[in-house]
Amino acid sequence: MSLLRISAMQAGYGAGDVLHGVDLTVEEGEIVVVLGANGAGKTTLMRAVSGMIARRGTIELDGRSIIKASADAIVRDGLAQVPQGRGTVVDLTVEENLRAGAHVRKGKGLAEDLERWYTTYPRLAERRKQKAGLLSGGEQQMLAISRAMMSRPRLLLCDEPSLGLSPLLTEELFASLRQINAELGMSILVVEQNAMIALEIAARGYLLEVGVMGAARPAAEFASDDSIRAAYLGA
């Protein structure tokens, strides 16, 4: 059974649909990347899965339907999202942001989890008492990932994690996602315009074009496809 199964999902804003009959799966311990140009519907996909907008069709998390669940309930069910633009609370300190990420839990293991993410991202440990709004873009993205992981999810959604980051910071960030996947067996769904680096850590990929999802393909196939390389990999 897939950890996440989406079938014939439609979603949008107001009277118009942006996504049209989307099918997608993520298996236990798998990294899946969704590629697509600006306006293809990638962020709408993430918002629909995490319960932030209305959607129709089938969305199952570990075999349970979440199509009618609220965003808070979906977090409690084991899904956490790192939104586009990071979404950190700029007036809270680094540690306050991390503790806020654990609000759906009852406090068990909180100190251990704080230490885990301070070890994963040492710069956050150095700035634990600093307000999030004073962090660099890369540090804010590290904080956003750590805050999402504080809920101890089974599935992590990352929406354009490289947005606004330098190539060096992007490499560092994706290396940390690979590490989280390897060490924790974390399933990760990434939507990303920086296709090459996303495909390097993914097992499978999908191409989303104007709200319509193509079939899943191994990440290596995408990386070697001349049309994909020309459109998304700059080659």
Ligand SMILES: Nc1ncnc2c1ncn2[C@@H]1O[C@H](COP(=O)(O)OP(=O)(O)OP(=O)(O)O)[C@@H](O)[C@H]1O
Contents of the next structure:
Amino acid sequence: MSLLRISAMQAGYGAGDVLHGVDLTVEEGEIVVVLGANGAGKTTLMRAVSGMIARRGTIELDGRSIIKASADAIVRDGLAQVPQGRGTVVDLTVEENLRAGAHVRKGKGLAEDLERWYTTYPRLAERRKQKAGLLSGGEQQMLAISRAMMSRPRLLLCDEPSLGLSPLLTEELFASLRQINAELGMSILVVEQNAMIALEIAARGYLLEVGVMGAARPAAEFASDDSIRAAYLGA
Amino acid sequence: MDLLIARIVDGFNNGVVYGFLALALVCVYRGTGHLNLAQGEMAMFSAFIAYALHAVGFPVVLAILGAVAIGFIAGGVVERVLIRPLGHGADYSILLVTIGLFLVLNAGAGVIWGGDPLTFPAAVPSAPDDYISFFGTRLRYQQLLILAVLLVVMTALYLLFKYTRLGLAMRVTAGNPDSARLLGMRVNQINSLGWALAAAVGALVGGLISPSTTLTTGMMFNFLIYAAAAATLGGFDSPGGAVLAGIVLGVLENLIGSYISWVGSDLKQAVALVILLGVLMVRPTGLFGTKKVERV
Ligand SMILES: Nc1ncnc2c1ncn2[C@@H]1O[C@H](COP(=O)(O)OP(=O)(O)OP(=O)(O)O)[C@@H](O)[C@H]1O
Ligand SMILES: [Mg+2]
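Let's see the other form, the form predicted together with the ligand, since the form predicted alone is already up.
Next comes the full complex, and the chain you just saw is listed first.
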């Protein structure tokens, strides 16, 4: 059984659907990437899965339907999302943001987890008492990922983690996602425009074109497909 | 010299009330990010409820605590029924609704309890000689009680916001409601709780000050203006800052009103506004508020 199974899901913003029947699965321990251009509906997909916008169809987390669940219940069910633009609370400190991430766990094992993410991202450790708003874009993205991981999710959703980061930082960040996946067996669903780097860490990929999801393909196959290369890989 | 101290003490006592009501504003702000203009009228209405409970036989302290409990529930209900349906991000509609609530409570209290001032007894002995002498000035027991309760409430709120899971959730909810939901926080409940807490704090203020102000539908009006000024000066998200700003405002206002003859008691409120504007020009986030920091 897949950890996440989405089938014939439609979602939008009232004025009409943005997603017209999405099918997608994520297996336990797998990294899956959804590629798509600006406005394809990647963020809409993320927000629909995490219950932030209205949606119809089937979404199952570990076999249990979450289509009717509220956003906060979905987090308690083990799904954490790093939103596009990071969503850190700028006037709270780095550490307060991280503690907020552990909200659904009611504080159990908090100190250990803080240490764990400070070790993964030493730059956060140095700035633990600083306001999150003072962090650089890359540091904020690290904070957003750590904060999501503080809920000890079973599935991590990342919405364009590369947004606004330099190529070097993007590289570093994806390396840390790969590390989280390898060390914790964390299942990750990431949507990206930066196809090249995302395909490097993913097992499988999907292509989302203006609200229509293509079939799943192995990441390697994507990277060598000429039409994809032309459209998304800038080559 | 004694006169100076007397004026400082008088101003201090007023300032304590400003700061106390400002704490209620801070609770709503911390839990929802909004300003509730009906906060003072909610406190006034609660004072009348305490009066009504006392009239049917409850002792003063129990009557006040009863009004606090009723205020807590009513505050949560107001959020649920009047504020939440407006949706997130409806800042101006919410402000308008709080003005509407202001008018309804004010008129409602007038209809139920009439326009004449009522008297509500103090919670502690308050015969003419129930005071402590302080450099020739009288500190009345009731005033000391208000100060003590204020310090307890302020400390409790500080600890709540700073050190508890719930307080942190309130701050995240006020700062970024979408993020709060993505972290599994029950944003609606937290908003209700902010309103409930604020209403309870307001009820406490109403019940404690009505013995000295007498109970009228207009008793909180001036206080709300000062409290809003104090909360703004204090930075809106800092309980200690709000209280300190309230006290500073009360003392300055009284001194300026007493010593600068053309200000007198008529222009005292203008003084508060001038101080407010002056501080905001130098420090837009208030004296103690957290600076909105954002790098782009
Ligand atoms: N809040 C909203 N209300 C109405 N329409 C929206 C809203 N957010 C997005 N849309 C529309 O939905 C479509 C998909 O947007 P979405 O944000 O999901 O794209 P995206 O793939 O994440 O793009 P990007 O790469 O720019 O982040 C767009 O046409 C957009 O205009
Ligand atoms: Mg997007």
